[in-house]
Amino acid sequence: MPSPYDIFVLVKQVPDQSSKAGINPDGTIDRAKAKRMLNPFDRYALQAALHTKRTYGGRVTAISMGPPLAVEILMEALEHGVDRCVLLSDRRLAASDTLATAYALHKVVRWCGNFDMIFCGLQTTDGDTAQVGPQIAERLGLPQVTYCEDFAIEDGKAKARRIIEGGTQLISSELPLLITVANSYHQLEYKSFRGAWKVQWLQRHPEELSKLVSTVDLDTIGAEPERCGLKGSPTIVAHTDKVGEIGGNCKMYEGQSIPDMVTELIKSTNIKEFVQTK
């Protein structure tokens, strides 16, 4: 039997998508406003990081970037069943672009220790670049399935289904290596009642939380500051426009063929005026 596998599963707070998000002057998000959520992309690696660990054997380690705040995705990844946590929470990380990021994660992971697999969400519903899985996979020089909808260990290897255009593909790799997980993955299941009362009992004792949440800063990591933050982001956000409230209303057409959905749509509306108007 293989020894039991050390498995990294990266996390992300995020906007809550039915709060109202402002826009800073310098055209970022102002999280501040906004109520806060586990990205519901990292549910699906988080799902694969623990059926991971209830198939095979092994210890989960929950890794995350952000404010203080963040803590709270942290301590619901614990209600889910994994073993620690780590936050990596620096004012020096703020603005960090994809590459700043990935390089700030790359260097938690390589703190934390040896591991088998990390698992990603496919991209974060702030970004939506699906850029940062694939540059910690690089930098860590990692064999990586992207786009990973199914997966098993076998005699020491992950197989695995992943996505590509027009159908599927069957891969196998050595470990250790990166996957990020698609959202056609299993949904993530209920809290235990284990995993939940123990948060609650850590809340109660807040001298042993730090035994399983771990709060690190750039320093803490070895990490370069220059390479992170705003000073470490190639990228620059030259505007941003909020485009509309949350909310309106919405009408479905529906037809047995698109003329007869275009036809319906144009009597409903005055889409045929503004067509002449222009």
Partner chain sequence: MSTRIEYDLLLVGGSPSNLTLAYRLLELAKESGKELSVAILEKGKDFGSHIVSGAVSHPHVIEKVWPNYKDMGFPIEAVCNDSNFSVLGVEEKWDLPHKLYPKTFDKTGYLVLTLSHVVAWMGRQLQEKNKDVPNVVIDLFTGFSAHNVVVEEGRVVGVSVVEKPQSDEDYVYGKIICFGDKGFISRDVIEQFKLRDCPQIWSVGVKEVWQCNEDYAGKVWHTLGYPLLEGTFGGGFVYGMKDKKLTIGMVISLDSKDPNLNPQEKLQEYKKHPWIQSMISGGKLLKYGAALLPEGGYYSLPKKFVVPGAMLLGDALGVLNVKTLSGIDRAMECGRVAAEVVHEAFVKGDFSEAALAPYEERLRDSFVIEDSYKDRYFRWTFMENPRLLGKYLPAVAKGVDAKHPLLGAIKAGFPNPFQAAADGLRALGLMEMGKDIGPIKYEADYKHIVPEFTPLNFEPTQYEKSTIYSRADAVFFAATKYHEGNNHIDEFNAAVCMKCIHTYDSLGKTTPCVADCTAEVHRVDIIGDLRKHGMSLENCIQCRTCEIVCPEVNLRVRPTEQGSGPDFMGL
The other form holds:
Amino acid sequence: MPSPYDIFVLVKQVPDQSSKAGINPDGTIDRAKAKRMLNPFDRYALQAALHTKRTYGGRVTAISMGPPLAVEILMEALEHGVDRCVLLSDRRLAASDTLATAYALHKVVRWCGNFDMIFCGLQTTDGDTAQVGPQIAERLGLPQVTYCEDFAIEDGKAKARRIIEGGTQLISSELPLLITVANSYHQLEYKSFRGAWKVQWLQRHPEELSKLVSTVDLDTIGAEPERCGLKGSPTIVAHTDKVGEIGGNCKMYEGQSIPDMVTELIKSTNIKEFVQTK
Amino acid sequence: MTASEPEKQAGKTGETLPVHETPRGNVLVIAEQIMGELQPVSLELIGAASILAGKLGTKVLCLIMGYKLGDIPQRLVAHGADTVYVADHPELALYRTLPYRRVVTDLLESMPEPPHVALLGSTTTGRDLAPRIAAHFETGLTADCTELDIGPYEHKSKIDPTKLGLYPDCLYAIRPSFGESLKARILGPWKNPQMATTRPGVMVPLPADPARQGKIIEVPVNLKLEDFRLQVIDVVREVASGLKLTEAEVIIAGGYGMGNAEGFNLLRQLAGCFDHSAIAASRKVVDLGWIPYEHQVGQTGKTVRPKLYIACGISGAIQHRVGMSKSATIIAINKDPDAPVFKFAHHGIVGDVYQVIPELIKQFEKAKQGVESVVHSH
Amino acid sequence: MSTRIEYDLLLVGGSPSNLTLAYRLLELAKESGKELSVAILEKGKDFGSHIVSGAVSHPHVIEKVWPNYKDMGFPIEAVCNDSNFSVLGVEEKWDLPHKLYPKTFDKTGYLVLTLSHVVAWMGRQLQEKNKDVPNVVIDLFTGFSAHNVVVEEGRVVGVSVVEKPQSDEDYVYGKIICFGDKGFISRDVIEQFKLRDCPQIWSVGVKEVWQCNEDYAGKVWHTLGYPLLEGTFGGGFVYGMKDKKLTIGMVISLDSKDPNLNPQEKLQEYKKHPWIQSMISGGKLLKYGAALLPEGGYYSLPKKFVVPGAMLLGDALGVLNVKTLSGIDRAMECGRVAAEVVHEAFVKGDFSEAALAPYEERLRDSFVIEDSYKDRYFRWTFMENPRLLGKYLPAVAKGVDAKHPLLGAIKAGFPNPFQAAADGLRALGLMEMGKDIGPIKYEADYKHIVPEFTPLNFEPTQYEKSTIYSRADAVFFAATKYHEGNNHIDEFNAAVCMKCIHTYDSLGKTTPCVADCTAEVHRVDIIGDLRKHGMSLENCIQCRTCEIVCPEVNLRVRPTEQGSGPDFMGL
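Can you now output the form predicted together with its partner chain? The one shown was the form predicted on its own.
Up next: the whole complex, starting with the chain shown before.
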């Protein structure tokens, strides 16, 4: 039996964009009012981490960075079966860009101790950059597998399949390793009733909960505040523009019978040029 | 903290901001090949880099890594690179993060001044490599830009006094902001290279000029043992099932309004009416698992510009729009007359996709039979 | 080895009955100081996400449980100030003079409610109140449903929380288990303990919420007639709510002769009526949903309300009163009464069937069962005499269109005045005058189906197309979301379905499951030469109509896992 693996998974709470709550009329998001959820991409990372634990043995640590409320997604991770959670929460982290975020997160990872692999979602739905994972790997000096859609351990080495343009790569890597998991990986399994039950029990027993869930700040993890938040971010959002109406003069077909509208559409466009003639 | 507050304070005291006149550096493109095949995004990036370098009055540099690269360096020159750095080495034959990262960081560290701007493609390779380079140099990186420009910027926020001042030649990295019909201009003038990635199909390449002259410089490849921790065992090229999305003339795209995964069968039927057609999808339905990721068009999917784009049951959120708005003709079919898609489509039918599409197919069939019957009458 | 997860009280279903029970129990336990642990299973992802109702309700029970409900943020859409009972022709509407219809249809002063919001509110109140009662532990398990009942030595002791339990981890146990569900799981208790001789009969309710341009808050209409003019029991309802929102719905009995009665389509026909058109044209559809209503009333009640270890409440019991159109207050009263009995049992430490029996006694003494008894023949009246809905009502409706509704009624009786008079007297006697004809026994709904039956079709010609939604489009407004691998409807025997499809094909019709589905789930798949039954389960809004109307009793809708299903929040 190989020694059990120490598996880290990084998760983030994002606004639920499918819900209309908290979406301002101008399209911006009021994060205080918006519904919150676990970043959908992270569900695949969580599944990869839990599957690795269940298959090869080990312990899963879920790590997140965000406001105190982000503990909600760590509770969700606990329900799904992770073993311990760490939330990095500090006001000085506000307005961090990807580089500053990666700096802070790599510090939490170090603080959490030894690990064999770190799973991350491919990207978040609120940033869409896919940068933080590789940037953490760079800071930790790790090899990485991005766009991973299959993961296994053989003879103490990671075997993974990653998506590339027009195909896939099969790779083998030494551990430790950072993996960003694509949404073609397996869906997150159901949370168990016992998991949900345990979390409800833990929430009534704060002293037990605190053994599994810790909230840390920059001082705890020894991160330099200058390298976090706005100060530590090399980029800023200097300007936002409402996207102008492109086109803007759509010819509308409405209120007539479907066949009439279709006939008119075919008449007034070049659509027929593309229709197969054979 | 928003920028507006310190801005006012600066205005009150009437201070003049320090001007950070730095020498204008070159624009670097990190080109990409897969198994000796130069990726089109590289030429698009050189096209964009030429415009930026033109504004800066500097040169376009290009780095290409691989093995047995043949005439690729010449082609990069022909498309607008002034200097091409070539790292041709057996260990670079297949893309791997660590060896490629080593070559890039070594090259940049060997330069007396870092490039002003560094650009990569938002491909699986570019998105793998770019963040590592940015983190290594602790510089800013903006993903998936839809526009790039050079321009001045006045930083008035006093949160970090060392950043205060006027920066005449910033990279404007412009990208849609999440979930919103907003686009954000992202800047990072404090450190070079200012980095950005753009999606394939967004920028426009220059036409090839075989007579164009440029320098081609061999780059030393000094890999370290730690760079071999990860090995590629195999590469599986997918046999292209159907036409590639980015090459299709006609794209039939489906969104959440299709109702379910089976709804895409109707789209496939419609696509069958056209030559050179392909199926695309919005992100929401890809997330729902109705159709695989390779069909996704939009900010986190592919960028396409076909001659004809038929959007079926797609609301037209900004993320989708940025991936297809340059299509020559956009036809939208949606039940909701207020759907944003009608704001940028050229033709819009307000109706149930399940009624409109079968009718379209029917009328195409009829037209076809019409043609045939004419032929038979001869 | 893991130990059993056991609670003192296990509530199955986040229903008005169970949530009232839990809240009232908290109050009682606060007084007594009794230590208790309570778990609530709710199959929706949130409290309220799988519940849909009219709803116009009298607040008398709410007042008993939450005397200050109005100051507690209780969600009220409107207070009814204009109650109407109307007969619809195809083009016209006739509001009956108040004297002409039973007083129970007058809803003035009643509350117009969005039940999903009420249930969500009750869930929040429970959590708030719990802070005040530290001796009670309440665990809320949203997204978990009870799939199988565990009976040990003749006593209900627990339920499994997954369809195929594999270990003790997949069960939850309770010293007392209260079923407040709509039958997904309580039917197993009723079957296992053989509690019913007379089957339950059902209606399906379909409902849309619209954003209108005008304010109709406080206006309430209940309608008979169009589009149900072929003898099917049922009617429509339109309730004005605050913020210019409007509820439009229909309740349609599943004992219809028509094998192809599509409730969603009927609702669209209803919406084509000029009167409704005038309210919704230019408006916007916000939500769509459907649910079953247990309609059997008194004679469909289980023989016992309590079995060893378990109690039945609300729709699980079947306390809805069709005549007075009220169910919510009755369900809540079940919870209120049960809370007292359960509390007494825990204080005494006696969970025997006898200790729980006072629940049935007290409920039988309350308005819940008393009303149910009083109105015990209401549904039967229309069943025993098809002329009431099949002949007289269409005639009145015709009269409404001719602007002479009363003349229509007289004309209807004209060919046979003696029978008409006798029919009228008999109906009046059964429904209003307390005439007793002894116990009755219904036939299951599907047995009423007449495969050859083809109704006449009436339809207004002028309506705004954009206000009408196909069934597939309507599902979009029920916001269904299913987890991967979901498979919650059993088809017991594929050959039986193929035979049924053949039967209906040969009549130029489709099967009841395909036709009557409220959400485009059932379909006929053509595979080679075969015509097989197929299902798009991801569309299902879990109304269970297919299960009830399947002529072969070959379908069964099971509870879903992971909170999968529609999102009825706002209905």
